[in-house]
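Next up: a single chain in structure tokens, the form predicted on its own.
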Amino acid sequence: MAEIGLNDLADLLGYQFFQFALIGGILVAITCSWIGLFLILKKQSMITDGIAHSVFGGIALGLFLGINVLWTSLATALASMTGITYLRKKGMAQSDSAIAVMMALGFSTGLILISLAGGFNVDVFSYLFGSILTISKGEIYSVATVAILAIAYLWTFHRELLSLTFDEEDSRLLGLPVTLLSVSFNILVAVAIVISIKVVGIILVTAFMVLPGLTAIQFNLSFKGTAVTSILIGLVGVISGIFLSALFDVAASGVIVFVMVGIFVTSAIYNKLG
């Protein structure tokens, strides 16, 4: 896309690809900002990085076999999450080590498959670095379905998840279905990572999920206030990032995360001086 002027930005809203980018970005921002907040509170932020990199293997598998990469990516993400959980619970590896193992396995598998397929191509790079402006109608439906289910789940079980986040043993004594909640939340994380890869790519997905919640926590609000603030920061990052990327003809994924980093740094400085 060629660099455009300010007067042309409004005209972009008339283009379907730009509408899809905004809709998809907004839905993913709401979902990932909320989920990311729980991951931060659980001190498991880096699990997003491990799963995202392991998904590279699923993407490569889909491209290699010529099938829909969404399904191979989801299968890989769920397998990676299961592997991390298993290694951790069995004491075979600490959390960060378990993440490193699955990340290495998934990414190395992807590299092997890409090599067998004859090397990298545009499709692979779009998954590595994101390509929100090329999101299709079918992908919008997939993202919308996941977002609606995720929001409904988080809204319904946010109290239980919060209790589980801070004290798993007390939650078990209170009669909460700890195992079911943990498994369902892990599935939600894996699916959210897959849909967010289209927006910011494998490389930046961790920042995309973590920065809104990390910034919101600095304001010392109630959990509800923190969740709302996290979502708003995610929305500001996505919407402004998409428009700025069109204005200056730069990668949307980089601008989105850059805006979020800017908000985080500004908030940190403000809180420090205040």
Second form
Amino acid sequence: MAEIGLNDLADLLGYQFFQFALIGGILVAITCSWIGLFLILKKQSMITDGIAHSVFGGIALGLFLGINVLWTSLATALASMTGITYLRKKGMAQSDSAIAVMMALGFSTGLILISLAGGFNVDVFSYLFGSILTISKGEIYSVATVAILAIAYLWTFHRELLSLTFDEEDSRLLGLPVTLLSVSFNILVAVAIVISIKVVGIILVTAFMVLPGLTAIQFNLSFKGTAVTSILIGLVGVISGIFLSALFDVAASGVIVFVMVGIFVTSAIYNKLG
Amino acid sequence: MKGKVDLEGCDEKCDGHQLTSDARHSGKVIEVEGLTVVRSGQTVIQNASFVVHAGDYIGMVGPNGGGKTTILKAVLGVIPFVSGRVRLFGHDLRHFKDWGRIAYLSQNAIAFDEQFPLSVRELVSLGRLTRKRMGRPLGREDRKTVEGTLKYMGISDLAKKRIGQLSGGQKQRVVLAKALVRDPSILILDEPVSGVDSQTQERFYKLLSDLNLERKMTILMVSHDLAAVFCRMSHMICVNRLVRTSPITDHFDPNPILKETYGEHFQFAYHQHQCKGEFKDG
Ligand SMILES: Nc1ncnc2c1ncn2[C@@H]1O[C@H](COP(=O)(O)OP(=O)(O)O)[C@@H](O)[C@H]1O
Ligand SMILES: [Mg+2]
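Mind giving me the form predicted together with its partner chain, seeing as the form predicted on its own was just shown?
Next comes the full complex, this chain leading.
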């Protein structure tokens, strides 16, 4: 293994591809670790896995038709979220089964489309496993725009979302627009999943969104403290992951999630002992 | 009483100046007419009518499954009803907007997720959220009211504690603080004293009496504690699909109406003079 010095780190920061990766990663990490905390508290973290896998169908459709994959992904994520919510509401499937159904539908459609289009290539793998270091200028603009809108929404309505998450009925009785808040939050989740696929890929989206919050909850802090800690853990994971990945030439998504798991396990042991 | 809370605008509200014209003349804060609620094909509440006046302290009694929770939730618009009419402060339920004036403590309010990362102060602060000020942080007045309510409920020293670390009695005071922090005119409680020890119950009743007498709060409370209802409250509403109401007076014999509600074999031995011995007020 080559010796890595501070110079290399400084050099990295000079490259545009690296700057893009860092900015994109940071914005996505803030969005996702914040949303992830709400999802955990709503006991809905597995919904991310279902939607992420069904987005594979949207990606395949984009590649198949030659349309910008971001838009087809967003459309599929929203459709999948709507499908899951609808199946649950109509009592046609239990929560878990509703997720499984949408996941199966999206992923199988994706496989068919990709076979029709001539098989797997590097593109497809980058969606499955993430490719933050190869993010293009166009992509970074759209990812950053979406992430900043999501963060602005969370910043503005986090109190109301907390109220809704803690006690939906009481939120209704406070006169809060519960349905509007739920729908907008669901849209936000769908959007967050799509942009985090760019960073960590479909397979690791759930881990990426949920691990920071799961870790933060262990520390017995207030809600504010927990949310801030969750975001910090997300940032540490992404920043260290991107640096290590560039220096050692290993998959960024792997390192990011590995670091997050490391923090989770360390703090779990620390809490058990302390 | 642990000291009066500084609640902005309380004087106005408590004196009823903000009531709409028709409600001010009649003093009716809740009017229910011919309410019928059907759940899963079963008629749970049938043709119920009753009126709550400002300042009333009402005990709602009836057997388990009789529909007490259902009727409260229907009145609050949380569950739909098939026929009838509900008016809150003189406004039809469908057009009622002023939810800050009504606080409701649900039957399972203290059965929250113990792992939920929320401090006592944060939980109580949630009670200050309103539709009108969505997206804006709580202001200085809000924070003052939160601190005042924590103090009034005797839980200031718990403010930083996580809600999962509280005892049953502490949880009860915390969720009541969340209800009171919006400075309501009506307080509706669904079996708030089940599952806490009798000493805590006593303190809780004392607190409710204070709110009713000193802050002129209208209280509607579901309780299985008939003795407490007769000794402390001004009216009772009996619910068992059908709804019967009665004022509670000195020479009132509750047994006929209780028999209608609980069944022929029901017998409640109650003597007014027992109250003084059982509950030392003031
Ligand atoms: N979610 C529900 N769906 C259908 N029926 C319900 C539901 N909740 C309660 N019920 C029925 O409504 C009736 C009244 O219940 P409830 O209002 O909870 O009674 P109480 O509060 O007086 O114990 C019961 O027969 C119960 O089985
Ligand atoms: Mg009940």
